[in-house]
Structure formats: structure tokens, C-alpha cells
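Next up is one chain by itself, shown in C-alpha cells, the form predicted on its own.
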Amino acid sequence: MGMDVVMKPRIRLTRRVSEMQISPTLAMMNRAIELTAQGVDVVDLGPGEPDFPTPTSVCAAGKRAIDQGFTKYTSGNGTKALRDALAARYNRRYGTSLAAENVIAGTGGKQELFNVTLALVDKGDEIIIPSPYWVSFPDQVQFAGGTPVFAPTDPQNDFRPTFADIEAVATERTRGVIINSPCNPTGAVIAEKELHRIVEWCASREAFLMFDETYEFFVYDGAKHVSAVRWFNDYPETIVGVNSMSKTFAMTGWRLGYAVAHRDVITAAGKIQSHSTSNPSSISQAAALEALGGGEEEVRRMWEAYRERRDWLIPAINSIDGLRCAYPDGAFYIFPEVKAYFGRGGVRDSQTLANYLLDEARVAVIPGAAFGSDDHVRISYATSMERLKEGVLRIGSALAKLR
């Protein structure tokens, strides 16, 4: 007797998810976590997460919210109190006239970038992204059906984006521009005159400018952070500002970010959010409201620690033969050039170099290929000076074996 062959059902994933890459920063972090769980002493210079605790007053506000039963759904776009506070913060700083209807709060700045991208990008639209870029920008654009178009920035200009960079890659299909300043991974801060020209250019072409200023407080050596939101009153149909509580207030796990934009854009982003996550955590919103009302002293202490680490780390990295690193304007990353080691000991590119450092030195760094620049790696100094020194020592010893 013949036996019927039972075919196993096949899992069919959509093209949109098949074309998407898992975040390389999370992939490296997961590998480092696995090694640590096995008892391996890993110096993790990979993830972009402050090593400081959330300010005490902010934690207390979160606990109070729980004790007072503030644990239910809120408005889908966030509480009015929080949106009012966020609007007022911009209005105080830049003289804008934002109101709650111009603000949406969500589960991290990443979610609002995603929501706005889905709301503004259609199939066939081209979105200009300066390169090196934050890893999620291209995947978010592609997920929405658009095409990311990269505008390479000049390493000799410390990777600072310019209007000329943007204009050089523009076409009639350009629908928008995404600027991240201070930049992850390079730390570059865009100059005010360049940003203003890009804003005006976008407005003249009816393109949007999405401005991610997640690292706004962390600028050094006299560099000045300038926000595109300062021109919002002049170009409300053009500018979308995106920010987060995560870096400034060491609130990464609280997952609270926000966007400010024209009310129609906020309504569209809110519509998407209503079908995905609904409102951000009520408890996180209460904590964020407290952070916005104070906490500046603790932010200043974090900034001073980052500055001290940066000033130590860059000369230490440059003292390693074959590594070259400029002083970045902001954020808490350095982006050293490592291509001198390509072709040695099986190292072919930034990914194999990062793997080698994790395997040989037990140091986690992020390959520059993830950010569109294979000649570099990203090193985070959001960790203690003690661990930084240990990490640099290990990197130097491991690379010496490749010479």
C-alpha cells in the first residue's frame, strides 16, 4: 500500500518584512548579552543607552502614578497634560506657537519616526538621508514603500550634513529629507545655516523635513545644537520634529518619545498609532511630565561625565596604530576609521572586524556597515570610565595580533 505524503505547511512572510534587516545594534547587543549570560566578561561598547539611572524624582513620579491608580488607558496620542508640556517646552525655547494638537507621544521616538514615515511616504517616493545614518531610517522608509536615497557626508567635514549634499542627490521624486542631529553614529551636528537652507528648500518643493534631535543636549566643545522646530511657525507644513525622553533623561526602558508637527500630520500619525499600540504607558507619561518640569541638574551631570569620557577616549583610540577618529560634535559615540585592518587575519570589513573584537577581545562594537559606512565602527562611551579603559586596552591587544 502506498502512503500519502503529508506536506508540511509553508510559512510565507511578506516581502516588506523579508526585505527588512534586524537592527544591527540590537543584534550585537543580543550576542553580547548571550555571552555575558554564559559568564563571559564582555565590555559592551555597542548599545546607545545611558549608563546612568533615571533621575530619582522621575522614578518617584512613576511610582506615584501606580499608587494613585493612574494605570488605565489614556488618550491615544498621550495625555493632554503631557502634550501641553511638550508644546510649552518648544514654545519657551524657540518662540513657536505649538499646542497639544501639534504633539503626539508614543512608545519611544522610534515609534513616532515610524508613524510619521508611514503617514507621509508613499510607494515610489524618494527620501533623502545623509550618510552615515541611524540604522532604522532606511528600513522604515522601505517599509512604507519609499526609496531611501543616501547623501554621503564628507569625513573631512566631520560628517556634518550640508545643503549641497542634499541637493546633489535630489530628483523630481524627492518627497522628504530626514536629518538626525546630533547624529547617531557620527556625533555630527548640522550647522544652523545649512539646516535653514534645507528647511527652505524642502518648503519650496513641498517636501517634508523630519528632524530627529534625540541627542539634543549632548553637544561639546562649543558646538551649538539647532532645532528645525525653531522655524516651525514659518513652515508648519514642512517640519516634523521627533525627540525622546530616553537619552536626555536616561529613560530608555520607559519607552516614551514624541513628535511635533502640523495638526494634520499628527492626526494621521495618531490614526496609525490607534491601530498599533494605542496610547503610550500611562506610568511613563507621568514620569515624563515630571522630567520635563525639572531634572536639568542631573542631565548636566550626565553631560559632564560624557564630556570627560569623550576627551579621554578619542586620544586613546587614536593611539592605537591604524585607527583614526575625529572629535565628534555631539551624542555619545565615536566613529573611528578601521579600514587599515581590512585584509588581515580574515578581517574583510567592519562586520568581520566587530565579530573578531567580540570573539578575541570580548569587546562589543557596532559595524559601520550598519550605518552605511563600512570603513568605520561605532563605539559608545555611555559606560563607565573604568570599562572604557578596559575596552580600549583589549581592542589594542586584539588588533596588535592582526598586524
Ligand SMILES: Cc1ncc(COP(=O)(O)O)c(C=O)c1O
Second form
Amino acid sequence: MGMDVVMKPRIRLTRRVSEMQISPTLAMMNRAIELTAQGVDVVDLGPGEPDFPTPTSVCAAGKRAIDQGFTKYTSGNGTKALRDALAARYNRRYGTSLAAENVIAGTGGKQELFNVTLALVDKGDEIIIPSPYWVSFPDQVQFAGGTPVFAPTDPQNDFRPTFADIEAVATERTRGVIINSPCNPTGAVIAEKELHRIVEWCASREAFLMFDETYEFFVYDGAKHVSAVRWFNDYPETIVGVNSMSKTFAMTGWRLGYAVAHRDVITAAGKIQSHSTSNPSSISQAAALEALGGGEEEVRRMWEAYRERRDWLIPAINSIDGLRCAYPDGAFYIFPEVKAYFGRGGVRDSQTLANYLLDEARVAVIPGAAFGSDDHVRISYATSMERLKEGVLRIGSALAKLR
Ligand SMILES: Cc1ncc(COP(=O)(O)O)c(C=O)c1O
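For comparison with the form predicted on its own, kindly provide the form predicted in complex with this ligand.
Up next: the whole complex, starting with the chain shown before.
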């Protein structure tokens, strides 16, 4: 017998990447985009992205940077001017004494979460994440060799994480806690007292607290955003703050986020960054500097629009039979319970419900299973009032067919 069968070379993917899930929010968005490209009118309530344009002054600063030739590499952790401005902003708000050496700017908050996770999480470390959680936290922890340990939060308490939730799942291997407030997907805002206890507890056992405040400006109904960074001076070895220009200033495509931490953590994160992206885009850094200097007015206008949509959306969703939704304090998402529809017309879980809504109503929502809660779906109100109204109407009629 000759070698008449030509062997095709195999692609040998690493275990590391095979164990990783593709971001489920992206998977749903891709289906919606595909349908839209086929000419289907999809109401897309999936995206975690402001529907507002980036403020004009910020765009102008980006253009100016190009015109002035500010188009080359910068310092790895971001320009001194940007890091100074970010440190000064925290110091002004919280009385901290952060300096440029405590700040790293990168290609989105996501990159800094990743860098810090790689810098602080070792094989075998357990990292506590309140659940429901943002999709990338567990995958990033796993990628670093750690084990995500979920701390379920109470829907009766509108999913606000508490110290007791965290403590209940702690073990000797707990090495860190990741808190996201306001939370994607639930909108929950952690209470000051609970956050302070978590910070103290982390410090007492030499665990880190990674605090993601990407949605810090979007809180409603008098709720107050509390940043863990306010206690930085007391616990500099413990607290890592992560933040982003993406949502606050409608700058998702500019890819500019940052972290503040002890300078040893920042140096470590910077080492990793130096071997991956080197530095965030020079143009985006110039634009970010402008936004930090004077974008507040525009941020307020966006906040007002989100608030108005939220105040309309929640009662509208609650008026649909079987759907139950709390009034989350923040972000631009709601997380209604949908399980009353399980077991009807082929709908078994949040994924099949989301598929049904896309097929039957042409409305895209994200299944809660992606965020660790199969009884819910995530609906984003970062879309116009007109589209929201259309979307809710369609959801109502599609679900009525299941009753
Ligand atoms: C909770 C949370 N953290 C971080 C990010 C990352 O944002 P970016 O990488 O655009 O700064 C997102 C984006 O969706 C998010 O929802």
C-alpha cells in the first residue's frame, strides 16, 4: 500500500484558548448584524454601547492630534499628561494622593482588567466574582490559570453584592475579589457600607480588590456611586480601580481605558502591556485628555436621556405578563426575569427565549445564561426611545403567542 492518502496538517490550538468561551454577547450581536445585513428590520437591544456620538470637542482633539503629527508611539503606560490628568481627577474627587506612577492607560478598560488579572492571579488562585457577572471576568481569570468562584447575589436585593455574599464563598485559596458597580448586566450599585467591609476584609487577608467602575456616571433615582478608590490611601496594596472612557464619554471605538493601583502593580501591568500593545493609541490619548478636561456637559445630557428611557422601559416591561424587572440603580441595562415562559413553545431557557425573540419578534436581547443567570435576559436601553418602544411592542406580541 502506498501513501495515497494525503494527510492534512492539523491545527493544534492550545488548551488555553480551547477552554475560553467566545464572548456570548458578541455571538448574539453577530446574529443580529447578519439578519440586518439581509435586510431584516431588527430592533437591537443587545449592545453595551452608547448610541450617542463622541462629543464634538473630543473628536476635534483627536483630529488636532493627527494634524499636529501626534501619531507615534507614546510612553508604554500612556503619556505623562494623561496619567497626571487621571490621577488628579481621582485626587480631586476622593482626596487620594495618586501620582502618574499609579496609573496605566491602555486599549480599553478590558485590556487593563486583563493586564492586572495576569499580573495578580496565579495558577490555583480563587477569585470571587459576584453573580450575575460581566462575561469577561471569569474568562480572564481562567486564562490567567485561576479559578473564578461565583458569589450569587440576591434578586430580592436587586442583585446588590454584599459582604456576606463574598464571605460565604471564601476559602484559603481566595486571592482576590472583582466587583463591578454599577453592574453589567444587572445595573446593581453596591452600597458604601458593603464595599467598605469588602475592602477591609480583602486587606486583612492580603487579597486584592479589583473594582470596575466603567458605568460610574450612570446612576439614577438618587442612588450614589461609591468608588473603592476613595479608600486607596488606606489600602494601597489592596485596591485596583479600573475605568474606561468608553461608556462615560461615548468613546467605545477609541479604545481607551485605565487602571489605578499601587505602583508595583502598575509596573507589572505595564510589563505585560509592553509586550502586547505597547501603548494605547496616541490619538485616543489626546482625545481622552480633552474629554477629561471638559466633557461633563455632554455626559449629563446622555445621562438624562438614559434616565428618561429607563423610567419608560421598566414599567413597560413589567406590564408584559410573566416578565418581572426590578428598578436597577445604574448602568444602561435592565435584567428582567423571564422564566415564566420556560416550557412554552420550545422555549426552555434564556438562550432559546432570546432565539425565539430574534426569530419571532426580530428583537435582539442577550440571554442571561451568558452572565450566570439563566432565568433572565439583558436588555440594553442604549438605543433611541423610538426603537425601545418598537422593541417592547414586538416583545409583547411575540410572548403573547406563547401564553
Ligand atoms: C463591566 C465592564 N467592564 C469593562 C468593559 C470594557 O470596556 P472597554 O474595553 O471598552 O473600556 C465593559 C464593556 O462592555 C464592561 O461592561
